[in-house]
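Here you get one chain, nothing else, as structure tokens; it is the form predicted alone.
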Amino acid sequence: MEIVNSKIENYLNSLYGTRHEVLVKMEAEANERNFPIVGPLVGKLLYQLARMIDARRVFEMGSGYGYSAFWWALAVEGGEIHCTEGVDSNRERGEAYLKEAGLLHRVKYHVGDALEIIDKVEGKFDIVFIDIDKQKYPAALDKAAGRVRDGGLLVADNVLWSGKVAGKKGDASTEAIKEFNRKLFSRTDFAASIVPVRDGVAVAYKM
């Protein structure tokens, strides 16, 4: 399912104007190797919400090569952005986009599970992203939401999942995303909302 049509899609892209020239590099990457990313859209919406909140400090969980840690790490001036990546080599090109970019500075790689890395790195957070696999967004729900500051965001990919979380039974990722969703949405703690772009994304502010 569509969730933004491609008319609009491109038109809200046009708004945009040109990129930095190593985020262009990275998104001719992932088209390559069909590697998923959270494209610029959401990258521009990410770099917003950081600096909406004047955040300096971003734990993500899932990072692949670096895309959306670098929409973080223009907006953090002076912050850190704490990575987290399965595949090694996914850490080194994530490391040598930002280290081309003159962002590497601010961006921490960890290789290994999130739900691990987390509980390994110390104090909160002002955003914590998830974008992990999909069967484990209520692990990491449940992981993250302690670890946000007051005034923090909590922030999620795919959570409209191509559409699939309007139907009434879907394969296991599907079923976690929305009980994902609906964790987060009966939490008392958060305030939650979906923008309906690209493939859905959870913006909740910790209260």
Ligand SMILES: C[S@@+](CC[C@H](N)C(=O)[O-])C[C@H]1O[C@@H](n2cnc3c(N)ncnc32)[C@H](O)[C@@H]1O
Second form
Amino acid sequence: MEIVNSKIENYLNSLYGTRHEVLVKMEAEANERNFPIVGPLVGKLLYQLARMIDARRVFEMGSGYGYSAFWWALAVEGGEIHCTEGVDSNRERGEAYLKEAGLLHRVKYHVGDALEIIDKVEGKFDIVFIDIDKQKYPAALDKAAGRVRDGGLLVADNVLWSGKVAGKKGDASTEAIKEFNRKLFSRTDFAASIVPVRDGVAVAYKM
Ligand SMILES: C[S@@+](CC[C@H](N)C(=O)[O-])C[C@H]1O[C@@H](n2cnc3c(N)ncnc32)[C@H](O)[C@@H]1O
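Now show me the form predicted in complex with this ligand, since the one above was the form predicted alone.
Everything in the complex follows now, all chains and molecules, and the chain you saw is the first one.
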């Protein structure tokens, strides 16, 4: 199911205008490899969210080759982005792109399971972003929620999962996302919304 009508999506893309040339290269790679990056509309939203709360410290669960991290890195002048990725070749590609744009000094890649790595990186984060295997979303929420500072954000991609969350019983990924959404919206320490852009982005403000 299309979340955003393609005519509206094209209109939005035409409004947003140009972006960093390295981001455009990364989008071309995503098209070639059929790799699931957040894309420019969500990327701009991530950038804006980070700027709105003056974020300096972001923890990203599921970084691929750094496309979403690039948007965070653009936003957090003088800050740090902790990237996590299970596949080392993605780290290598990501670091190369970030270096090309002069942003690598703001980014630290950790290779392994994001659910384990978050326990090893100390301190609170202004933003925790979840974009790992969908079946791990409920566990990621449990790990991430306590690590967001008061006034910070928990952000998660794909929470509408091509509209499958609106159906009856789905596959394991769909059910995991539904559980994630239920858990997030039942928490009293976060004010959560879903922005229905691309595949749905949950934005939850820690009170
Ligand atoms: C949807 S892609 C991330 C895309 C990235 N956020 C972007 O928009 O540019 C998901 C990535 O998370 C990685 N991944 C999946 N489960 C993971 C886990 N438990 N820990 C670390 N990385 C994981 C995958 O290898 C994949 O590269």
